[in-house]
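A lone chain, given as structure tokens: the form predicted on its own.
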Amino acid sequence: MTDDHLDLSSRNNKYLQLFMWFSDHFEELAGQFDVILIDTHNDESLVTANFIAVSDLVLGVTDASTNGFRAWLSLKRFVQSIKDEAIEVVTRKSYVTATPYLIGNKIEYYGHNVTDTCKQFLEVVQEDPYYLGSVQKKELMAKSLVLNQNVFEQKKQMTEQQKKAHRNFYANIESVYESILKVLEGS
């Protein structure tokens, strides 16, 4: 769907349509999850601005390149600018609850040292409060892809030597979900 599809634009409250549906609908939604996970596009559309809307964390996914860090910025100000946008008019408290979080991705490996450019790039982001971790590039996420299977899927067929082999990879991504799990239960 797109913005001109759905006429979002001419709409009071443009980035809080789903929001309002959420709430209409938010007893029956609790009664069935606990977390809802929304993935979108990595655009600044009224589409997603109204997914941001609804959400309590949004997940920036970036690999170690400048464009994906300007891109992590990018996320940040778009964020930053619904919340400014979305507000009650008399209190002018944002309807906006929403905090993005960064996931370093494909974090590069040679033997057990990071590359330079990815090294460089983690003691950047590792100073950003809002860092979560990073997940190395592996052939196992390659490979889920490929086969429509997750990595912790592909864990329970492997051989006891083949887990040993990716310990290191599942403890660390275990680490990353537990750091979005902390931050989702506010502790």
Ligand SMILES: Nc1ncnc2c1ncn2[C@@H]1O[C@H](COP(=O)(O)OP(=O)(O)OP(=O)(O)O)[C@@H](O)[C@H]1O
The other form holds:
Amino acid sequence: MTDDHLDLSSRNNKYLQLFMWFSDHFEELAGQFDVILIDTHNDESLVTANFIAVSDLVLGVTDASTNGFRAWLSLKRFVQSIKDEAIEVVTRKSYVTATPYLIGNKIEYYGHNVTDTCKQFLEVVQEDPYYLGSVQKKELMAKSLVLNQNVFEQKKQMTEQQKKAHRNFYANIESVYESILKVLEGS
Ligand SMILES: Nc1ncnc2c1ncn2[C@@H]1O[C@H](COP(=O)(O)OP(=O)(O)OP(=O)(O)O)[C@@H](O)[C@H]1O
Ligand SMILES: [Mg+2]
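Please could you give me the other form, the form predicted together with this ligand, since above is the form predicted on its own?
So here's everything in the complex, that chain up top.
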């Protein structure tokens, strides 16, 4: 499906259509939700731009590959271009305050070590101040879609021994989520 039929591009403030709706309904939304999570396509469509324009935080999730890293650089450029377009005429300040952050995904381990490609990826992204952490490649993650149960729901059904076997995975993913929450609360 494309977003052509929405005819967003012919309007003024094409990146700010959802932003205006959010402004009109801000009280209602704030009363109902602590956090609004929007799962977009990984694209540069007008719909995605509208979602980014209302966001405090944009999370780029990438696997440990060159393409994934390029996608992160493109995301940063895309967010900046939306900011540059959505400027208040008098003050020249942007309405858009979204900050892009990076999460690595599907990091592969053998024993206690990560694979060479993942190691190279981690060495590069760890230098980036907007890198928030990485998630391991895990069957539990793949299974969550099939079972329609997130990894924390799956944990509740585990034996103590299974919990112990996955302890590092859970400790890590919790700390990644805490990092996300921390920047969100700071924004
Ligand atoms: N950490 C992980 N370990 C193992 N499998 C994973 C992990 N993360 C994602 N997957 C699997 O990779 C596939 C794609 O994941 P997901 O749907 O989150 O990607 P996406 O980029 O959002 O895709 P789409 O563009 O279709 O929305 C899924 O089958 C998912 O189970
Ligand atoms: Mg998706």
